[in-house]
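Just the one chain here, the form predicted on its own, laid out as structure tokens.
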Amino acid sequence: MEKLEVETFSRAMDICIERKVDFILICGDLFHVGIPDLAVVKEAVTKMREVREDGIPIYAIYGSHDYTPTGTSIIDIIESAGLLVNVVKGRVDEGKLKLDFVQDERTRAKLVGISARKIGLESKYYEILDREILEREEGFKIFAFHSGLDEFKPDYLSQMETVPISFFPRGFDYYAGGHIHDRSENNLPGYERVVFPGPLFTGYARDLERTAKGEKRGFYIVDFDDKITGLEFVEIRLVNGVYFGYDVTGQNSLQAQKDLKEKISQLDVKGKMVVLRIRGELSGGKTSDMNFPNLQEMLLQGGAVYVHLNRFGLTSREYTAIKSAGEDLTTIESRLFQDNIGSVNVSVPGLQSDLGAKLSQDLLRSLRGEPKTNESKRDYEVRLRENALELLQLGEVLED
């Protein structure tokens, strides 16, 4: 999957070179985490250098994943190497956030934006934004942001904190959105072309499922002179997907396992990304009776390039009885870990067994530790962290 993701990014950059775009704008989350794998960084930076050497500037803002505990982002490092420009420039003056435009030299387009922040602070930045000075600026203007918007919030993100679009400056030619993983093109009076391209490839479990079902992934190419003349979504699909949903309701664990194996064996998965979603209530047996690693292995042997197993909605009558029997918390946690550890994606296969369940429970117990008398908050956090790291020493497991 990592290889596919890097290849997808490279393909997007190649298309930009082939289409001779004037510049590229990345609205946050260039990488999944603030401190990404350096091998992945090397691949991305090599491609970005190729883009820059072809004369195409790259502009960006911080996403919610682009921050680190030290405050220095990989975005800052790439910018210092001259491979991109962070368009978030400004200062707080007399209680107002005053942003400066970054003007693209070739097109004279003016870019400005607000990076992701913790939502409370993010809302505060928008509240104090000096919108009037931005609205008065002449020329072709782009506002880049990495936030969810109240007006365009997907139903499945109903609990996510978002900001109202009224916090944005009005009258811009294009509003380039990040953060939301659903593609959409939106318009409101005073706010035309509020566009969310979604992820280039895929990320979370929900993204995987929707990609496997055929949802298009890619980016937008925007044509403009003084005004926008064209908006084109460019799809990138390096691998096809297969989505298989299965409801176990009415079957016991042995029946469900047998039926699943038979149905899975009939799927054409060669060269495809597979999402297997199992849900419902087993009439007998435990969820842990089902050999999920075996099902995944069957698909991989059938030629699948990747298998994602979602069994979040799977339960059993026996499990329900366990919950209502009033057993102690430790026993319930132990059984929950044992039932679910097999579906966790880890690089050490041995952890998908009782060993992983025990390690998980030990770690949870360690993190529940209470502060000692007169122990400072810092010392308490350091102690918890050190205890957790000690538990996570996996040398013996790796040798096994």
Contents of the next structure:
Amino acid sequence: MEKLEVETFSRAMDICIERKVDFILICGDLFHVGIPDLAVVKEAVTKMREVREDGIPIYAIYGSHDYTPTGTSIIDIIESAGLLVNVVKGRVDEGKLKLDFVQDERTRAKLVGISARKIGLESKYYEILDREILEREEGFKIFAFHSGLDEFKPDYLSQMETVPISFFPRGFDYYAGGHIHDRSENNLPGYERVVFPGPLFTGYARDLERTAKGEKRGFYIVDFDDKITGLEFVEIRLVNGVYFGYDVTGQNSLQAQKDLKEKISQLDVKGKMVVLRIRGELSGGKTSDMNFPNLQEMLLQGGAVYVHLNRFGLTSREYTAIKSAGEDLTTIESRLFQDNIGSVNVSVPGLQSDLGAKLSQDLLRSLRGEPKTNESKRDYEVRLRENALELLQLGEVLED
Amino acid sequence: MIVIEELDIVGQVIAGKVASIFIREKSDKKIELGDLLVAEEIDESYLILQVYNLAYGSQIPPLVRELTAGLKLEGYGGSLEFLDPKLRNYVLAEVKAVARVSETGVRIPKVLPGFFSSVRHLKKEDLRFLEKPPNPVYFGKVRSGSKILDVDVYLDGKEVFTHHIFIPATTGRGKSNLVKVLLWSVLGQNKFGILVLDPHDEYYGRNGKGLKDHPDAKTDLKYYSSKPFAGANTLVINLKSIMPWHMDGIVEFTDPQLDAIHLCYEEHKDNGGEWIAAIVRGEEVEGVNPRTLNVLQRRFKTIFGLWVNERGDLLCRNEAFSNSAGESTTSDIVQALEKGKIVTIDTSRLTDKAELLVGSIVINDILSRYQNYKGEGKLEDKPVVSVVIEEAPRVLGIDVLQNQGDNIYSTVAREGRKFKIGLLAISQLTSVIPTTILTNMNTKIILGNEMATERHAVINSAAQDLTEDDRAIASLDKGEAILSSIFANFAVPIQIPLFEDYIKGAKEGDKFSLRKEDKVLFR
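Structure of the form predicted together with its partner chain (previous: the form predicted on its own):
Then the entire complex follows, led off by the chain already shown.
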């Protein structure tokens, strides 16, 4: 997956070079996390340097994933290296957020924007934004943002925290949006072109599913002089997708496994990204009885370049829905374990009834432990494993 | 032992019967129309009496009085005076008992005050039973005649909102002020989701004081307008959110037109849902006469303010409907209501029909959700929802219901209570609303009304017997009202505070200041 994502980014940059674009604007979330895997960073930076060496400036704003607890993210480092320019410049003056435009030398386009903040905190910036100054500015103007907008969010995202478009300065030529993973071109009076290109590729389950179903992913190339003269969506499709949905309802785990294997074997997955969605209620057996790694392996052997398995909607009749209420998380968890421990069929007394419930809760608490300051990932994993084995009293057994 | 301080006595019961008790006014006291008086009883209980008529009384025969007046007027007896005038001439107040307060509580009075008993004006302490309920909605202060007592009147919002509130009044009697006070008092409680369809854009306070000045407005008040100011939500509803049944009883269609609508809807519902856009664009529908489609196209263009430009884009004059934006507007509004927020929708730029349709879309959605919650046993946890609708006869009028059938507003008026949804209906005309609906509106805040027909319609459907209050209602001044509710012990005369005075001293909401760690973003 990571490889596909890097390749997609490279392909987008190549297209920009081929098409001789004047500049590139990235509206946040260049990476999935604030401090990404350095191998991925290396690939991205190499490509960006290539773009810069071709005389194409890259502008960007922070996305919601571009933050780190320390406040310095990889975007800052890339900016320090001169590979991109953060267009969010400004200051808070007498309670007003006054933003400065960044002007692109070649096109004279004026760029300004507001970065995302953790879960919707950016709306606070919009509240104090001095819109008037921005609206008064002459010339070709672009407003970059990384937020969902109340007016343009799809209905299925209605729970998402978004901001109203009235927070934005009016009369810009182009509103470049990030954060929303659906492509859309929108307009409202005062906001002529509000465009969300969606991700170049995607790493999330729902996006993968949509991509596999054929949704186009890519970016926009905008032609303009004084005004916009053209808007082109450039699709990037490195691999084709296959989506396969399967409802297990009415079958037990063995039947479902067998039928699934048979159906999957008939799919043409060679060179494709496969999204397998299994849902429904098994009439018998447990969900864990189904051998999912085996299904994934089958698809990979069939030539699939990537397999994503979604079994979120899969349940079994052997489990019933559990509702629990309590004053705090610990109480709720304790009740859930106590209510459910009876459905676990084990002969070891320590795993049964109250003892089993307590052990489960202790184990959960232990596995939930945060890494210590300066603790390496490896040390953290070792510590978690040792603690868990100690709780389960399996340390000596495994050592043997 | 009845102990009324001599100085407090304003009159004495001298005659009468149930609902028509006569009191002689003490010469140096003034009893006003609408005054609340108290007649105490020997067991420490007392009756609250309300004055509904005043008349002169005299021990001197009319002919003598007429002659005496003539003599004075014509200059024959400048110094002529009656013997013991305070004793012989007086004022008679006609009163009715509205409540009996005893150790066991407040009851509808079934006894007369003691014959010849003294009466005094009502005091604050007499109304100790008017306690602040757990989910308070504020209505004003108790009024006795034109005197305002320092006693706040609250009712429990969970009860009054689900059982509907009706505000009948003519223009200029303080309807908007009342609604603002009422909404202000519940804002921030998060127990009531209130949808306000605001055709005059007056509640939010876009230009002046309003709900936006409430300390909790930032979190618990949402404002939608097709011309939003910075930070407000754009009122834009996606045409795909509109279903044929949203127009039931609001827009009148012929049978062939209804058939065409349903056919077109069926054709598009699983295919993008753009059935309204298809009709406006003049697309053919299999099995529908093109002439019917032409009529529908014209009507839809008028109702929604739609038109198609030369590029083929579908545009909306009032900007409230769109075929691209506003997909989640209805869900957003409904979610806010479910969180117990107040949602005001500025419908001042919309036509009547469009305004009612916007309301219909939202109410249909929330009603359907609440019906589901009831089925799932989750309704108890949900806040009560109320819909503020002005000029209620547009949807609750007898002729509208007869000609166009039921609409979502009348459905809520009749059945909403079961699902914790109520109406707060405002109207100048009461007589045009069916009695079946009026009697379902269990709280009425009656403001002044000079039209006898309208007063009678209100009186006939009030929660308490207001037969004798016709004159009192006619004489209600601006801001004065009678609160008649099945949740009140008696029809309480109230003085609604001026909104600007009521909100004085309200704390300001938290001001935002940029956090230190955020300053790094704007280098």
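Positions refer to the first chain, counted from 1. Quantities reported herein were computed from a predicted structural model and do not represent experimental measurements. Note that the rigid core is defined as the largest set of C-alphas that superpose within 1.5 Å between two forms.
With the core held fixed, the Cα of residue 387 is displaced between the two forms by 2 Å or more. In the core-superposed comparison between the two forms, the CA atom of residue 366 travels 2.6 Å.
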